[in-house]
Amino acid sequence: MTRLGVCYYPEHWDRSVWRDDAKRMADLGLSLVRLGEFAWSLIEPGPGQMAWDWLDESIGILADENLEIMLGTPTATPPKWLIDKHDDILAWDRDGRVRGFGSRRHYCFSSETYQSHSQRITDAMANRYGAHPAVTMWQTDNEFGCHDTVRSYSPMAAKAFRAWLETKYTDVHALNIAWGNIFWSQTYQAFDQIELPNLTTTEANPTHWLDFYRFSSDQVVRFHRQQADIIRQHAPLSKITHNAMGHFFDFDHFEFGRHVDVLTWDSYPLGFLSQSRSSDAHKHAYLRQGDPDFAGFHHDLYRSCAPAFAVIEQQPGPVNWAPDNPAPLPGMVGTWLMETLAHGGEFASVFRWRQAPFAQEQNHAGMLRPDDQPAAAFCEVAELKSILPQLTDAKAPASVALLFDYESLWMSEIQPQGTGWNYQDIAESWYRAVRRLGLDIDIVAPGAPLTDYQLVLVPSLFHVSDEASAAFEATDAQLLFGPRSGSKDVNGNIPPDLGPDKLRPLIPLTVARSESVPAFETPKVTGPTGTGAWHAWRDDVVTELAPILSDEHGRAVLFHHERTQMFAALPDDNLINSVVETLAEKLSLKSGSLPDGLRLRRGCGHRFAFNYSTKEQTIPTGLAPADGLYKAGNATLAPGSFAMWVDQ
């Protein structure tokens, strides 16, 4: 069942408004609320001085207005006297400096006497809340890894990462031919030779900051995991959930949602537009509307984590933290959710229920201003509440399938080899050109089956493993690669046929020589398969396959075998878009190009537009429902507007 919900902290606000905030939540059609994930100072005021009753009264007053609650395990916060007495808590920058009280996040992932306290308070709250029949969902701690808090480079963190080292080469001999520590004499005798890769003179090795990666990434799975071990024993049929961000790799989330039941993700397209890469021609087109593709291509990647998915934090209008803050156009926040359930969100909820006057966030937007009054936010949810009794579970399966790698992203921030080249990038650029078909999307992790797909793109993948590899074998589906696929073994280093590795029974080639070039340099591309430009890197290629794309100097761009395309260079966004506009012609996928910030999508059986332009959007014909008949909305789109047909 779809639902809305809200993030309410009744700690910020005095006792005689709580009743009324609940009952004015439930009247508003919400049906989960989220509390409890700062409140460590106020739950254990000192060592030991346990003080439930505000949150006792607080989940009963909510729990009265039959409101599920969603209670966080309150560890991104370590009060000030645990810090006081346990300085080893806090994390190392990398810089080697102690990162302190007065923010939050304060805390290393790899500090044992921080486990131990955070397991205790864990095991507190869950001991007392764990059969309370309105606590339905856990989410453990807030959002992992903000503020650069994944890695850290503490003392604590050096010791754990040796540990993590003999584990997983359990030879130190091992461990230098994997980073080739043969060269500029960097062999080690001993694990406890090993020191973080931060401080070195110049680059450090690349493997020995690959590993520390892993390393680091694994740390932030163990410290959910030793929480949800322990709710699961007083909460055997709660949900677990955990909050991730938007555009934040520094974890696997493919890892990281074994271990959840839903898979929360932080939606702020403004926040994220105002501090992204993007042009200031493309901020200004969407200033008030957010990418058109930051919220699809986030919903598409955490429904792949886990069983589940949903936005816990919505942006309800201006925020405190980005470069600039604009408000959303009206009805954006509405739009947000609905397309949060839309790509099958369990739920969608709004980021907070009152402005605080108060602290870092004042200046944050709620769905109430601080005098109490409706803002924007309150208004939108309430024109949603008669819209959600026509949804269903139905499940919209889709025909394509883009290929997503932490790891190569890693390697590439590693050694990135060129200005130009930013994975994340890349993958939305792919994505884009898919969504701006019309078309339905699943990313997808390396080694996933991909045998219900027509057509699967892989903007790259370094290191191609042997689930990977099957995987492309056994699928039918047309496969695109981006170049640097198989460019690396699983240690980052070159494999000894060069790439493209383990794809070479694919497509018959061997990559002899890369180039990166600068941003001015971006030869035009024109032919029947696609036309655009490349950019930023190329691959010299080795083959007896005539390219099916050269650029205007005649040097290769695209190769084709079979069902297999490889680009041997990196294409543009309008050589992308041409290149699989043409493969989806091919595959009778394509349904119409979508005009500029239209996005269309299936789900909850029915069909979606969302209009994230400025201007008054028509769906195209062919695409707008054959009886013309609109559960919301029509053919015509207001600005930040959507509408709502039955799939047929």
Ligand code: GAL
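As the structure is a prediction and not an experimental result, all values here were calculated from the model. Here the rigid core means the biggest group of C-alpha atoms that line up within 1.5 Å when the two forms are laid on top of each other. Residue numbers count along the first chain shown, from 1. Compared with the form predicted together with the ligand:
After superposition on the rigid core, displacement of the C-alpha of Asp627 between these two forms amounts to 2 Å or more.
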Second form
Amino acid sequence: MTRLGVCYYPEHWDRSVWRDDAKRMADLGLSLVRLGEFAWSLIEPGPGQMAWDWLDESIGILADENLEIMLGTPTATPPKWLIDKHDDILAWDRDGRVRGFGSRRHYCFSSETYQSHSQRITDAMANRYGAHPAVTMWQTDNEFGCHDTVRSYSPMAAKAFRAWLETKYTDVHALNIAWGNIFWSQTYQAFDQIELPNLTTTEANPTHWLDFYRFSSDQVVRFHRQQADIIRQHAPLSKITHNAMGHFFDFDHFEFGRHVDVLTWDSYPLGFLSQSRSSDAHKHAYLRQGDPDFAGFHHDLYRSCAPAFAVIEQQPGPVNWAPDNPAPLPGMVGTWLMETLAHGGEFASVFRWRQAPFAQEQNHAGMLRPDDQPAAAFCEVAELKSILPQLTDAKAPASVALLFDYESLWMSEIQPQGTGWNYQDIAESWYRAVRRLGLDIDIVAPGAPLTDYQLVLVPSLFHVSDEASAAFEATDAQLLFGPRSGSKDVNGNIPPDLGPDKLRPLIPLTVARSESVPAFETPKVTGPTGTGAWHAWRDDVVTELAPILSDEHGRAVLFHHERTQMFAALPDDNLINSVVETLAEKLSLKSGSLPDGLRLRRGCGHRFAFNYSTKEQTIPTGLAPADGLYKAGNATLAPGSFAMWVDQ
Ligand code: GAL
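Having seen the form predicted on its own, could you give me the form predicted together with the ligand?
Expanding to the full complex; the earlier chain stays at the top.
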């Protein structure tokens, strides 16, 4: 069974080391090697001049060691000669400037020229290696959207956007109604009058933006599918993947995931913590471990986007691209890898085999140092070799779901209506409220079946579709909604009966008015259901229900009706923690509050504990097994370590 892998760039090294590299990978217990995803200029050094010898040889050497290969299509890096021939490949930025050659991802998803070259190179690669027995997986491109590349403002994007709008609305009058173009005299007479929403004098119409976000997301899916269809023709038995990113929501991964077999992602816990909006105190506490919920959140999200998920790039040491680039605690790389498997990942793979001594990523660690000596990650992977055979394929169902909605994130980014509203932060805070209780959680799409859960958290769902509404009505779970849920129709406009629109059958109330407040306004909330404060957002609600929580000024904060609870104000971390804890206790779900930085997870026939703290932490009594049952670690975990015991 494939469990651990590595990203490898044979083209960076002299052929004389390739055989030794492959042997060392196999000896280490790795079973999957990813390669090829940036190698276009070597595969095709000039128009139509294909040079396969190096790739044939490299694949052959890896196959000789029984390593499975994941081959990447090289379309994240179109070569210079191709750009020189066709400058209509390049994307334009929001300020209307061409994003030139010289790094990577220099293309526009809407360039028909590029689409045809991407299909051409994919066809050539899949034709050559599709039947190779060692090539068991294919990755399309690399990190769609990295470096802010989902949304391009090129003439090709404008043309494709107009065609997308025409398909969606058929009649430009319908578009005018949906967007509310009577406002500011924006009415169009024909689709070909419509420009992209950048470069306007002041804010463009929000539905114009929303449709542009949706269009751009669809263009990514379309570009991927063009390659995937070709790969499937040549390699019908291979799995197809693409590597998604962390903290990245510019395209809808639920929709995208329908077109892969495995949705892989790239996990850089320290880089992302450094880049995040977290407080300095939080960044300090988790400097060398990462936020304890960063990886878990993405594992749980991507697991429900596709038939399977995996980590294809695991941070191996200091990276090069974050504001600061600390080294992980000893043991942390092994802990991150095991956490992926515990969350149900098909495999976990380290980026990269050997640190490059040249170019943009020369300060990015690998499993080997540039001088070929083992780096920390090499030794930590070696330590996992004896543990892996004990893992089974058993999946453990979660009793809690969190509903995540890309469109709510987009709508709130387009019209935030307050500096303190950040959909991603809110979703992560609600996720943390569950994980700190030691509970497993699934992150699901709006409309996904909810009947298997006992508790469903909806941090915010701006537009409630008929499918989402039916799923809420069909479950017996306790439902907890955040503010702004049901505040928009499908076009991002206010619904005729106001919020919460289609949620009203679940809870009889109407949001009459909403306010946003700056960060210094944090009214306290104290009550039997929860304690903390609200911040950023509050709704004035008309209802006959009495609130079950109010703030220190007597303003309603939380309502309850039958199995639905709905916030009328945005809870801070303390408040959401205590409300979720109360609900979990009521449902007898709560397994105990965990010490700082400790997280639990069931999977692979085992239970796991992961210590993200810089202190030793002990698994609370009642959650830990008897001493003799541990397969790795024990009840007291060293900083950065994990423990594992059989799930009975
Ligand atoms: C990822 C990317 C890799 C490499 C890595 C460095 O975003 O997919 O190619 O650049 O970051 O951390």
